[in-house]
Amino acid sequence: MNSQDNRNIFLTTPIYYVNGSPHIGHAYTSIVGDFLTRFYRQQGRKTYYLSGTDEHGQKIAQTAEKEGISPIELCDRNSALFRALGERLNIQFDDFIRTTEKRHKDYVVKMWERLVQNEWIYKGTYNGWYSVRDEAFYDESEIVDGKAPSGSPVEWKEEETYFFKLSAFTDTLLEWYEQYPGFVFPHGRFNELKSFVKGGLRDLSVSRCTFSWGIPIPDTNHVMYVWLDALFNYQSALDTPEKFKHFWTDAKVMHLVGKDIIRFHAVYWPTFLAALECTPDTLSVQAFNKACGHMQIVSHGWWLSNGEKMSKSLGNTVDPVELTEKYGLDYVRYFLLREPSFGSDANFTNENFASRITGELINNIGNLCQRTFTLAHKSCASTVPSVKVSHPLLEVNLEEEMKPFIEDFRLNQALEVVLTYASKANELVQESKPWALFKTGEQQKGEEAIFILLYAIYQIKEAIAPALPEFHARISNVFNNESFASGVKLNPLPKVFEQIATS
């Protein structure tokens, strides 16, 4: 994101879907959207929020089948347990929607028939694979040894269906991409997208009349295709004209999904958007300009259980309430933002885990607030010196330094800011020796080191809030909750951070 781009900001995790109970990979996308909101209102940015669930489709009939429960009852269970997650993990969410809700359903029967009255929309016969795990159709040339690209089965299917005008949109929808280079971020999967889409597109089944576990489509016995469905969820939510034109119209829209459904974020939305500005006749790149000028897709990798991807076969699944219940929710948040370099895929290992926690918060920040605070306890009256001092950490503003890494989505190296400048706060501990300072009677040159620290410590915590809200709010009531200056009153510090067992 440009530095001198003040829009205001939409952002958006994708809606999870419902068929089974959140994972890690939930908890880090709903994290990462939380951290980039929460660091954006510190720069003064409005920024509306956005999460919710995914209740259509097939995948949704079938598992409510097998447990013998409604796909209603299942979809209320399953929502409840991502929407207590989001708290669980002390996600500022502005909003949480359901496509079940009334709100939804009604929004995605009105863009319909815009897309009906634009003539994108007609009816045929579908032939081809389907993977219901998917929720996607794939062409023969992407089945491998009898499955999707993402590995699940897949199934013949010959049923009428309406058919969205896709394969109208490739030359342009190329030629948008080139003149909109940062749409799709990381770049390198901007390129593999590219490169799909200049096999071709096809014309895409929008609809299903074998099953009835989604929206109906007026008139007919089909219901709509759930990711038609599930897409609009991004302005459905958007449900006042204010909220809609601010977040929206006015807004950066950013989009927060994982690499493997990438395809339907950065193809299918945003010519859905660009057929409701426009007929085949009259498509343009200036269709795309205005319906998606403003939007990014920021794709995240998968999150790996010791080299191995997670599945629930192989056990090696991690939960997310589990792991914040054993560890607490400020080093679980720390530890997913720090260890990925966004978009590559991640290793979720114990020790991993450890080392990060214990040597960049324990031994490092924590060591830090620690000593700084006993000191100045001890012998700064519990206060904050009133002294006159420069130093080259008075000097750093931490929020200006961790901002290109943010816009630039290396939110691992923007952590890495904070911490270098916690261990050269350390640095200055061992050379200044305050607590010999103020044994041998030099308590101005003490109080000068404590203010200094101090200060470095005041800073840290405002730059590492929106990771660590926890820890923000903490030291925050130790400074009384006052902007850093001399003669503020300093309360007891708590233990900051705990020593953990990963056993």
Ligand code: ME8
The other form holds:
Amino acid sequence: MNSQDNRNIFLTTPIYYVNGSPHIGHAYTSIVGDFLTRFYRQQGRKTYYLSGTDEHGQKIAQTAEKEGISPIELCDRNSALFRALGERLNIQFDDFIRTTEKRHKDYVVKMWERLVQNEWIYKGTYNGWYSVRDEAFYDESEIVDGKAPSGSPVEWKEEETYFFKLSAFTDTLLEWYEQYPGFVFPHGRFNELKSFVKGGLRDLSVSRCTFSWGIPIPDTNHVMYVWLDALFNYQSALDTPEKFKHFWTDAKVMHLVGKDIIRFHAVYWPTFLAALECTPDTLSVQAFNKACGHMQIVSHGWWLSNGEKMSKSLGNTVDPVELTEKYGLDYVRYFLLREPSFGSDANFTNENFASRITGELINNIGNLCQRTFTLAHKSCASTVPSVKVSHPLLEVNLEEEMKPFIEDFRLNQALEVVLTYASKANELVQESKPWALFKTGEQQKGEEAIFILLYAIYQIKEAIAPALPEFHARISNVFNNESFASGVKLNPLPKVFEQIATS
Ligand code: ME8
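Show the form predicted together with the ligand, please, because up to now only the form predicted alone has appeared in this conversation.
Next comes the full complex, this chain leading.
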């Protein structure tokens, strides 16, 4: 995204499967999206942030059956857990859609009818491999040791199905990708995806008739393939003409996804959208430009546990609610944003967690706040001093300095910009020793140092607000919720950061 771009932003998380409770991977995606939307809002961009739950398909039906409850009971129970997690993590979703809602089901049926009308759907028989865990079809060439590339078990399927003419899109899609090099982040993953498409796309089975937990296809005994159903949540949630115009037609659309579901978002989704714009006879790159020229797929890596992906099915996950209860929300948000090089995998360990929080938040930013506010209360009458002073730290606009990093999704480096600035402010404390200045009667000089340090803290709490909303609120309260200026009265300082147990 470039700095001149002032369009509204529509940012989405994947809609999460409700076959289990949320884990740290889900929390991560939602927190990254929340960080980005808060940042864009801070920059004055109109932003709409959507999440929700993916509730149809064989996996959900099977899980419900195992638990001895109906699919909708399972969906109601687990969807509520995902919604509650969002609240617990202080995520500002503008909407939370469930695919079992009427608004969604009606919308998907309408889109299906348009695909039929545009001659993209035909009836046939599917013979091939399917993974229920991934809810995905795989080509023979992709099967390794009897398993899907994701490691999930596969089973052979032979059933009547409706096909979507995906194969017709191969060349046009590749041509469009070439014109739109920023479509998938990061670049390396985009290249992998292009190689997959270059291998030739096969028609996609988009209906199932061997179970019934899905959106019924009118006048048939089939239900919609769960990914066709799910992807359309990104439009069905924009359920008024105004919302659709502001946050789809006129907006920059950013789909935040884990790397495991890039293919669905960067191959299936744009082709479904392009297919709504044309027929097989009129297919062209223009159809893609019109339907998805404003869209970007932003993919992140996995959280690993001992080198393996954390997942519901492997049972090696960390519970984000427990973690937040143990350490507090800001620490969890900070660690998740700061530890990975965004786009790559990262390991979750208690040691990494404790060392980042202690070294970077408590000892650096926390210490700066504690020392500065204590002196401001003791020696500056709890007021931002009235002095005229110049200093390099006063020249910095941290938000602006972070911006290029955030625009390139280098989130860990964006946070490092704040840490480096905080370290410089701590150096100023060491060098100027304001407590000694006050003691030896050099009030003016002491006040100059405190003024600079208070400015630095103010910059830090604003710049880091999208990551640490609780810290931001605490420090804003010390500044009486006022803009930074001489004469602002300072409230008493609460504990900036709690120590954490390292064991
Ligand atoms: O795929 N590390 O839902 P899902 C990081 N319903 N992120 C992780 C993760 C991990 N170990 N595990 C999961 C689906 N995620 C579909 C999506 S969208 C139209 C339909 C995150 O419940 C990551 O964002 O399996 C991943 O893409 C998402 O959870 C998938 O969650």
